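Here's a solo chain for you in structure tokens, the form predicted on its own.
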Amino acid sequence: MTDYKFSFGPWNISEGADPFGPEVRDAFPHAEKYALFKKLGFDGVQFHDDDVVPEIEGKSHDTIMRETAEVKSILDGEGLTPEFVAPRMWFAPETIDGGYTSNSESDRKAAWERTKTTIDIAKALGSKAVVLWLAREGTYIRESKDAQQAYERILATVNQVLDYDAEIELWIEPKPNEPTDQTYLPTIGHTVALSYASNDPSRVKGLIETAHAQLAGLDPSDEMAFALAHDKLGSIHINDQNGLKYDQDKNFGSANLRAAFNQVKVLENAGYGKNGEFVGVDVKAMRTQKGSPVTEHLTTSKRIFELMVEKVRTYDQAKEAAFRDARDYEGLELYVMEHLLGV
């Protein structure tokens, strides 16, 4: 059995901004967040490049490396593992219309320079992976870009990353929409195909987020199973989603407890976590929640995951197999629901 390790990113301790009204809580100092991880039961930290080096734009490489070393010292002191670093390019003016797929050559060059810096930060922190969430690599109208060329440019970037550093892993986090209307790598299937087309498929994997799969109209447990079947699941982000709308990042299992059970079931059956993989929690505090810092959404999601682990480990696999053999899916459904309800 797997003893799971959990991670989250500093951005999950929300500053309280609300696009539809006033701020609902006071900001919590960024530098003080690291001291909270272990107390909350988390061992890993997910990073964007500017989580490590705030206001990274315009800073020299030497300054960036010095500030990165300071953060590494903090992590070492807290006993925390840097799970990955991702370039946060969707706020940069050069990436308004995408970075790697932009029609502007200068914008594409700027995106690559930012990516190289992110790799340098990851290596200096002691992290083995860089994550690409291709936020703006898509379009609002399809005629604005050449789709085949866009895919080729993304693949070229993947190969540049692999060539730039011989050890780093690249984890792509697919999402079908938001902030763009449609993105170029909407599902884990697209990510796996891109991996096999790369110069080193063993180092190109996926990071599956529950809500992102649901936004694509797919079952997150199926997406996880597909990645696991190809040995391509670098990490996960657990959360939940109430319908096909904006990315809500609700507490894991809060909208669909059965879907949460099936995600954990897939992970348990595959032995996920035995090679050091983290269960990443990517959830937002409710807009109406007061206090500072607000962390209950993190511990709630972790607790629900752990309860689902207990449910999976007490689930009768032999009974499931008997229902399957008899093609008695009504009987199986009742068993699953009774098990979840503790009957």
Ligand code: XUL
Second form
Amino acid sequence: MTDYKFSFGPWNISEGADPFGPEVRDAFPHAEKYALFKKLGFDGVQFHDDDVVPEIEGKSHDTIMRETAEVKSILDGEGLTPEFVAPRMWFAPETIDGGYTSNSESDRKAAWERTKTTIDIAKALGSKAVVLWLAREGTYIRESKDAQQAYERILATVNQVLDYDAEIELWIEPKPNEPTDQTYLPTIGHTVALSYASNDPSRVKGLIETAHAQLAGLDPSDEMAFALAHDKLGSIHINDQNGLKYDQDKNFGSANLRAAFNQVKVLENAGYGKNGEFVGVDVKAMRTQKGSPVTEHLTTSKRIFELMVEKVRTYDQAKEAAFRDARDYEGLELYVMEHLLGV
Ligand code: XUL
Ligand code: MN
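Form predicted together with this ligand, following the form predicted on its own:
Zooming out: every chain and molecule, the one shown earlier first.
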């Protein structure tokens, strides 16, 4: 047990479909997922707008708000915190070429309408933030959009969000590619720059996902440290990635234990979580796993994170400082490896 609080989204309990094959497990009703969170050791729920209101497209604003209120009372009953709500802007036909950066004016309008609805849902649920994972805000071929104009359009949207509600925070989840070839705002550096360019930088932060940083060829612990140095780490998605492939969302630490150690070390040193920040677990269930619902990946990643917290807390900082002073990085490397290996 540690003092961290963990969250995940209903989409993390899935039926195993991938681009090459259909579902392999029975569907587990969305509404029944909330009862699992506490039992699994999780206190927070991350949402897409249509996780809160299934089949949101085509529903009236009143219906959306009524269904949101029903979900809120379930969460209150379970004692769960709604951490954030994210508009799922990559399914609808209007977002086939992105929303905010689409070349079509009516698509851009639809994206903004959807974003406003997401903010309304977040407010009604009691979430302090909306998350933008900019899925299709990018290009398949570079010439299809004007990149400078695209960045300006994203900034204009960020300012519209800030104007729309005086309190809501906006956390951008950078990812360099997939589903597009190249996404705008591929790293936390881009996100932080956008934040400072916005009308209220204190409310524009980032959500760093381990695998997304790795897909950008970057070290997730350095990405986290960069955001923390600017006081802009709204949340995290822990998982792992085995090289530059599709977005794998493997169990935290399962591909690179040392990188996992360093992420937890950065978070611990910064006191991450002390102001209510969650450790979000964005991990895919293996397609081979039997049963319904399949939840082992969530508890496995949480357990690995907690074991890493113990590794960080038993790591000898004074020893590290001495190795640094002596510039004996061979000595430091052996110490780190022995510590990780338990010798
Ligand atoms: C996409 C991803 C999403 C976001 C939420 O790669 O990580 O699940 O976390 O929209
Ligand atoms: Mn994620």
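Between two forms, the rigid core is defined as the largest C-alpha subset superposing within 1.5 Å. Numbering follows the first chain given and starts at 1. Note that the coordinates shown come from a computational prediction; the quantities given were computed from them, not determined experimentally.
- Core-superposed comparison between these two forms: the CA of residue 329 stays below a 2 Å shift.
- Shown in the overlay between these two forms, fitted on the rigid core, is a CA shift at residue 18 of 2 Å or greater.
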